[in-house]
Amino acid sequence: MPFQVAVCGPRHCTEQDRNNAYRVGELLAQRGAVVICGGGVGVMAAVTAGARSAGGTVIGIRPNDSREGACDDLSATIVTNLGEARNAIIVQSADAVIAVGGSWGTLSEVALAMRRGDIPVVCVGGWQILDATGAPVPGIHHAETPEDAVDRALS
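Could you put down the structure of only this chain, in the form predicted on its own?
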């Protein structure tokens, strides 16, 4: 069974986040991983386009009760009608999580992945989560580049 990587990120993202997500999608597809994402706009659309450009498979987990708003490049769309609770499905279906950029929804996916405790969680260009002493929360890998993020997720 192929390795499945959830790629999370904001629907309203920066151009840098969009570029990083596209490259993450390309790299994951080139390495044979299946990409799971929210299937919408922003980071989700960019990672989907990147993966599909490299012949990859992308599964979109949608929050509403229809495929409306799903990006065009998805290989398959799962309709949940669960709203933001669909983030748990995205994370539970993954063998690793890469967060590109940051939003509250992205933070919830990072937190759910960390609670699992059994998968790599990598952030690129996004959340730097610190504990009460100001030290980075252990367990979250911070990557400088999409290449580093994919290497850490697949290692």
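Each form is matched to the other, and the largest set of C-alpha atoms that superpose within 1.5 Å is called the rigid core. Positions refer to the first chain, counted from 1. Note that the coordinates shown come from a computational prediction; the quantities given were computed from them, not determined experimentally. First, how it differs from the form predicted together with another copy of the chain.
Swap state to the form predicted together with another copy of the chain from the form predicted on its own:
We keep it simple here and write out only the one chain, dropping partners and molecules.
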């Protein structure tokens, strides 16, 4: 069975998020991992394009009830019609999760991945989570570069 990495991130992302996501996709494909993502725009489209440029397999897990709005170049599109509950499926299907950039949807995926507790969770950019004492909640690896993120995810 191929190693599967979920790559999460905002629809509305920065140029740097987009570049990071593209590179993450490229690296994952080069190293033989299947990419699982939300299959939409922003970070999702960028990681899809990156992985496909390197001949990788990318599965898009869509929230709505049709393939409308899905990236054209996905290897396959899963039409869940679950709304944001589909985030749980993206996370559950992954052997590792990489989040690029920050948004509420992305945060829900990071939280669900940490809730699982059994896979690497890596963030490139994005939000910080502090506990009630103001200290960072441990467990997330914050990567400086796409290369570092992919190394961690596949380690």
